[in-house]
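The chain below stands alone and is given as structure tokens, in the form predicted alone.
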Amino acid sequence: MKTSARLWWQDGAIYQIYPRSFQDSNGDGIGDLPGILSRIDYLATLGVEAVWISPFYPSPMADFGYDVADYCNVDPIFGTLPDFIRLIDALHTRGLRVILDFVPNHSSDQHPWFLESKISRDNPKQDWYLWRDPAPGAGVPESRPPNNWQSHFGGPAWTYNPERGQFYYHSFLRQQPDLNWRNPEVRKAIYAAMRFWLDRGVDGFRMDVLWLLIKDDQFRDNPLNPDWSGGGSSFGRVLPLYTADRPETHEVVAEMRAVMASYPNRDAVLIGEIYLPLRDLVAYYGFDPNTADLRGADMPFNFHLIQTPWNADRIAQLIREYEGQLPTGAWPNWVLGNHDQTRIATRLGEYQARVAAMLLLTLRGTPTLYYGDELGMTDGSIHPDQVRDPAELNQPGIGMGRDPERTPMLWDNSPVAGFTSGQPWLPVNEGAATRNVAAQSSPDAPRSILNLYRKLLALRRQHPALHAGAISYVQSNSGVLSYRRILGDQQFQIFLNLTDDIKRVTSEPGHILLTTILDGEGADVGGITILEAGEGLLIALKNPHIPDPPNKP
């Protein structure tokens, strides 16, 4: 049964960190773990419960280390198992805890297993892959594709190999073939991989493209989307019915969910990277509601925030959605960034920018920043002979890539933002001179964001109904956004100016205890209360008369 204690990742924020792209420690221009120890003070101080790094395994890097060669070991690029050992420890010295991405959808086809699977269809290791008969037809074998599927990097799913005469399926890249997860044997190989890294003490996993792990046995061709007009990746010709989101995925998140339970005294978290509607998301819980018991991941990644009109009434419909069809005894979390989206203060503004991070930092839920995102950093310009990422490799001019998001993280205002002493494998930001952590962390800079991200983190964690409370009263009013998070006697309200307008909002008798600009802490306020265009207010109530019910929104 599910208990009612709570977790550490319930209680605090998790930061993401892109390795490549954090610090470099040996002036190669790739991040590295030593470049992360480096910087450790800074996570330490930030307010951050939890570090998230994004893949580090040996790899070719063809798509930067989510084509996985060695699932238990550190790409030299990165350092060694050593460099990682002396880092996790570090961090759990520090307080923080470590979560790793984890890639159990696709290996490289540098991988010993898939080397050994393309060999002949006869060998031990033969159908760890999905491998398919060309289809029937005229003209040569690899002309021939066994079905309509589509890679999300554009183009056929399938490649054909010589060696064994048939096709093997990529829901990516040609050189990240899917592994077969109706073979218990690959099942036994990932679940051996997370407990490696388990017994070397990280604290969780975040499961990479979680959704997409089992394909339909009789491979049938997806559906035609009737709305495809032609534009765009070539992805979109279909909806992928076959190729995702199928049963019996959960069965396998079941199973990863009891490899993490078999470390009964870590609270070892799984997250999975899940990109669809709620109904359908929240079924990642693995509710089974004859035992009330969660037996599938632990935060299935929301990113509807992401993906939903920045618009008052829009945003407190889907809170409101997202709270109703959470399972019993489900924890919500919420993403408003990370390596494959556009950056907030690029898809928002400054001031936006600002609110959007009262918003995450004060809904129910455990938060996921992106690093980068609490100085504001916007989408680096990316010139075409700069471009490294392969979805705009592969489909040029079409907007796929993400390298603006990826650029290096911002220490100072040197040439190269502090990231490296050599050439960064990406062009640091324009915006570098001001929006670094040194001039944010600065005196002169007191109303930074960087500053306004610490004391929200701060807030958050001081106040239990910032981080435990129920949230309520989740309304949208003239283009702001207000809600309530309560414990106990203490309730907090939150008002959020999501329009460029001045607005007037009514408010109980409280005082403020942030502004999203950093002006007027500690005034009290009741009645008629002005929002600035683009500001929030964080209030605590005195004697709120309003009873409310644990966890209404």
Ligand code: ISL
Given for the second form:
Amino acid sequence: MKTSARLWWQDGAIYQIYPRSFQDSNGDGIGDLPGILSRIDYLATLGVEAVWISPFYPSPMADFGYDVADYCNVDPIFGTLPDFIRLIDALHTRGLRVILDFVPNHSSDQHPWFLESKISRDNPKQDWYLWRDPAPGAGVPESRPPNNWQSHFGGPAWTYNPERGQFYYHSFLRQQPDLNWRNPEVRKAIYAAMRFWLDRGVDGFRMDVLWLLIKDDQFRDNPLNPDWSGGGSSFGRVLPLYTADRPETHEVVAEMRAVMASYPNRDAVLIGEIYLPLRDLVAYYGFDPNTADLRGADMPFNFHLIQTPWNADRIAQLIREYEGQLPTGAWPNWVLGNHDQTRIATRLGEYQARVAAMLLLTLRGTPTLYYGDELGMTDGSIHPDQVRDPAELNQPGIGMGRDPERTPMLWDNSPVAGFTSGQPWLPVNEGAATRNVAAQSSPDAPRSILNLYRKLLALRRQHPALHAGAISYVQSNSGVLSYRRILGDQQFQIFLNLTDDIKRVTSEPGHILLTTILDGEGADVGGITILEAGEGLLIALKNPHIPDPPNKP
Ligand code: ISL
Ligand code: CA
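Please show me the structure of the same protein in the form predicted together with the named molecule, now that we have looked at it in the form predicted alone.
Let's see the whole complex now, leading with the same chain.
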């Protein structure tokens, strides 16, 4: 593939900002858009290509913005629409793209559409949400949900509405009613909202829960999960056969793509949040076997690094399987963390988090970073009376809470880490006095994880083989994962020690571009090379004498 034909979102890295937690500008303890603007130097020098900003639309904040009450505005907590315009202009001026988080599956129960839909069975929006009669049987209607569908946040996915005498469906909270994507008017309204933001210059969307948009039109019961032990969330009681990944969803994704394609010089990116096994995930690229066109999402998010055990064999197998299943022309992507998942440094510790950074930023495909991971931020510890996440408040104590991975960004060693002049909405992490942007940028900390991220991002930008090359020779050998990135006569060898033991590897002649412990750069290697516990090496090979690699690893 010629580098010139490539698109910005293929070559660069994406940085996710959870706006409540990035930077507060007015002392109310909640991050906001002017706060992001004030940190633009940090973003512009980190080396990422785009920022993805989690929802900032008007919202009652039942799910912190993933319950949208107006798709075309900014919540006063986060600022104003002019604040957003200022932010996007400034980011563009600094060469950064802007990806919005868009929530098409459900609105807030305070959205005017739902307020209208719920008042009667014959209003113009009566069919904009998923309304069903109570199941037949004895007992009061509110005790007879239409079927056994369960909310992702626990409990039945149906809530009774006395005004209509019917239930409405919600994949998540009862304050997040699911829109009826079989209704063409709903589609039109959401596509108009997408255009509202595209007209304001946004460079793409991350579509929330894209694989959940369509539900079974016969509302059949989901099959019981034979593996459910009775513990954890009630969501696990049934298998989401009729509530997720329905075949008609692909039609909707193709329509969303068409909305974006209708813009001249379209280069906005369509990303889908999709938690599915690889085979079903890659179907969201929408490969059409008749025309060989891709009609779906540009990048269905690949969360498999988050879900795969940290083991060289398993990850080598994952890379090979994913690469092997990508349809022709589809561009891969990798994600290590987000606002719904335990942070990588908590899962693996700092040394392996460094190895994970080298993995994420040297794999083939667009990497997405979660704010704070570049500092090796761990999950915060949240005292029971500090819990804010509805997923935890709904089902206390079963580990659904996402507050720990949403604690404030750590900027400096001031009392609230430079995040706010007031009381932060979630507590600042312990250890913030030393683990923060200022400390890790200081000349006293040349080997900080932040410097590792900056160097990895810079090298990835600098070398076409790293952002556009093939991946090949994916291997695992006694806990060391290795692979090459290749373009033309440029070849890089990556060795990642996923264990806590010292390992020996054999390398072809080359020199070290980078190590995860930021030590030994520039040194020549060749033959037996020692890898420290939890160390990764990025090597530029001198005269690779191996034959041309196959297309697939
Ligand atoms: O079921 C899951 C994974 O298999 C959950 O992680 C779930 O899919 C995920 O929480 C969906 O996330 C998105 O939509 C939610 C919102 O709370 C999350 O923050 C968002 O990322 C509802 O909008
Ligand atoms: Ca604020």
